[in-house]
Partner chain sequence: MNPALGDLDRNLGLHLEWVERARRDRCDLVVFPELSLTGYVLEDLAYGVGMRLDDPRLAVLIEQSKSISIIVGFVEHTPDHQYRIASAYLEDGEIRYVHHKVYLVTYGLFDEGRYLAAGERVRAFDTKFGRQAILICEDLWHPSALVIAAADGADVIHAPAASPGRGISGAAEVLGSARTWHDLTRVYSQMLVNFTVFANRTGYEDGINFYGASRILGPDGQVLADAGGDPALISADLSDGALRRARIASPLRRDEKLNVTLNELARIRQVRIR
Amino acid sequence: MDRWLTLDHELAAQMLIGFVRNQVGKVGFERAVIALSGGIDSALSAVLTARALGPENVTAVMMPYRESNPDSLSHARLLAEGLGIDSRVIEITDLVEPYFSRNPAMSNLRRGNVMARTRMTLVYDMSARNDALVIGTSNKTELLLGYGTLHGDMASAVNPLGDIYKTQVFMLAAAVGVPDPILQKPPSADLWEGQTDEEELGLTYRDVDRLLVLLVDRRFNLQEAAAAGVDRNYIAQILGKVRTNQFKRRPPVIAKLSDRTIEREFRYPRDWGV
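Requested model, single chain only, the form predicted alone:
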């Protein structure tokens, strides 16, 4: 299975850098803005974007909450300084606390969603201020599993990571020089103290990526994946996550009344020449 997750690092980086440069330029922009969390996904996106557009055209926004791990901010600063990109720190505590205080029974999930959407509101405001496109940080594993907040960290105009699995994010991030402190720490959305992605998901990225590449890229069915040595209950669990989170991976379904409904008959990567 691992052979299907291997990447030609140099070629992949070149393709993703070209993708960012091409897609940002196609819509008439020269600048980009990115939410830099101190984690590996946003670090890789920032490196690719800085190389695509030039560091002078990239702004990183760091948005800690009062309970965020201080290492997240220090790692984000480390990366931004190394890349030579503009960076801003905007605390979200004063923005979200009034809402939390009026809803003291909120679960960690709800609080995390509020923080993720608040952060993205700030990023899009910076996008309007700087005349810059928002660059995404969601990888293929998290998009397939629905592990992200709709209109929060899943929002962007251009996403260079959406077709590479988390395992591949680690490989590529190491190849392009993301600093070791970011590479070595457990992935975490840092939504509450001690939170890690793998503990919250109840799986490891290594195992789930090995299965997802079979199901999605190799188009194995449940029986074929089981014959490859994967537990049937685990396959069913992951298939359930992929199916139930499909709504997060597409625009809202539009009721069809005309002959050319958007996202059905009217469906182009770009609408030029309509």
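Numbering follows the first chain given and starts at 1. Note that the structure is a prediction, hence the values are computed from the model and not measured. We call the rigid core whatever largest set of C-alpha positions still superposes within 1.5 Å between the two forms. What changes on going to the form predicted together with the partner chain:
- Taking 2 Å as the criterion, residue 14 does not count as shifted between the two forms: its C-alpha moves by less than this amount when the rigid core is aligned.
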The other form holds:
Amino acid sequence: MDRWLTLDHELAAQMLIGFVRNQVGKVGFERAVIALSGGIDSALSAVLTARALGPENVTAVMMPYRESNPDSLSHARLLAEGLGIDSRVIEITDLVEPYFSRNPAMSNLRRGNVMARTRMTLVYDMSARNDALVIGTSNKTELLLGYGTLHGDMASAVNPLGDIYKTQVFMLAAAVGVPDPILQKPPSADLWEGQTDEEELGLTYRDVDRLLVLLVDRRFNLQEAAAAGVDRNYIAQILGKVRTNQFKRRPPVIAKLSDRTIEREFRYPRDWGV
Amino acid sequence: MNPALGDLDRNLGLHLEWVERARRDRCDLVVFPELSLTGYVLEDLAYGVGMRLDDPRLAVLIEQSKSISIIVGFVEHTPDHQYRIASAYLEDGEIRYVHHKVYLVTYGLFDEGRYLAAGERVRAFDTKFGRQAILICEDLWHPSALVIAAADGADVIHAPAASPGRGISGAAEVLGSARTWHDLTRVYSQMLVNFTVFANRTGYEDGINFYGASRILGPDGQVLADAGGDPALISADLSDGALRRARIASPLRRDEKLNVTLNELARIRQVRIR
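Now that we've seen the form predicted alone, could you pull up the form predicted together with the partner chain?
Once more the chain from above appears, this time first in line as the rest of the complex follows.
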């Protein structure tokens, strides 16, 4: 099964670098901003963007919260320094704490969403300040499972990683020279102490990517995936996540009244007029 | 009726409820809308909900047809792995006929041709209640399909549909799409001198509203029953006497010149090929 997840690293990197250069340039921009978490997705996105636009045109924004793992910030710094890109640290503690203190019963999920959307606000403000576009960091695994905050970390103008699975992110990141400490640590949204993606999702990226590539890319149905050796309950669970998170991958639904509704009959490429 | 998008089991339950109501009303035949078992805006879901003709869910309705004839809509997964929009006529515990939608709609808000294969025949078929034909939605926007069905001897033309409401601009009191259906069912019934059963669904899918307005028309073009906008069971007596009287009063079928039509169409085909 793993062969469906293999990538020609050089070709993939070249295509993604060309994509970022083309998408940013054609709408009249030269610069990009990217939120660096210290994790592998934003690291890979930053490397690709720096190669596409030149390090002098990329600004990294690090936005720690007081409970964030200090390693996250030091890993983000390590990456930014290695790439020679401009970086800014903006603490979000002072911004989110007043709201948290007014709502002491907030769940981790709600707190995480507020932090993700606060970071989105700041990175978009930085993009306006710098005449830059926001580069996304959501990968295909996260997008399919809905493991991201809508209008938070999922928000961007240009996303180079949305069609590669998390295990492919690891392979590509290693190939383009993302530093070892970032490659080695377990993936984490770092929203609370000790959080890891795999624990929170209750699955491993390796297993879920092997299944997703069958279901999505290879169009296996439930029976065929089961025949390929995947547990039926697991398949049903993952299919359920993919299905119930479809709304996150689409713009808000528009009520149809007229003969020509935006998105439905009013369809133009995104590159229309640029 | 208002089927749930992609939920075959739930829709089968709905069908059984409506069949029971029709049986209580002492109907002989119950006609469900286009894709009544699957919902309409399927896109890639079409491949998941496609059914073989020996599917156990279809078998439930075939069993029901021992006491009441049924026209049901679904996606047929054919032995050569084509997926077609189908409406099956079930009677006396067997599938009497399956019509595949010939004219797939791939313009405006519709995208059927991207996902589905088109049917390749238009035929009338014999039933306990005389000779009938099924045409699905867009099929009826092509007058040739109705001319063929009538020439093949159909006394009743069924029109299962999933027609979305659109065109609210202007002073029209009804939706533009509904007005077209009112006009074409009335004119066809009168000109081809047959009963027409227009079964359109209700409900919302992805922001699209299906407006219902199912109706049954007599061979003189008169509306015998009209459902309005809510899910409803309407019925009418499709009496042989009414058909006889209409065909005496308006002998259009008797006077139809099949040879003129065939000769001229053959000539036109030659010209077009050249």
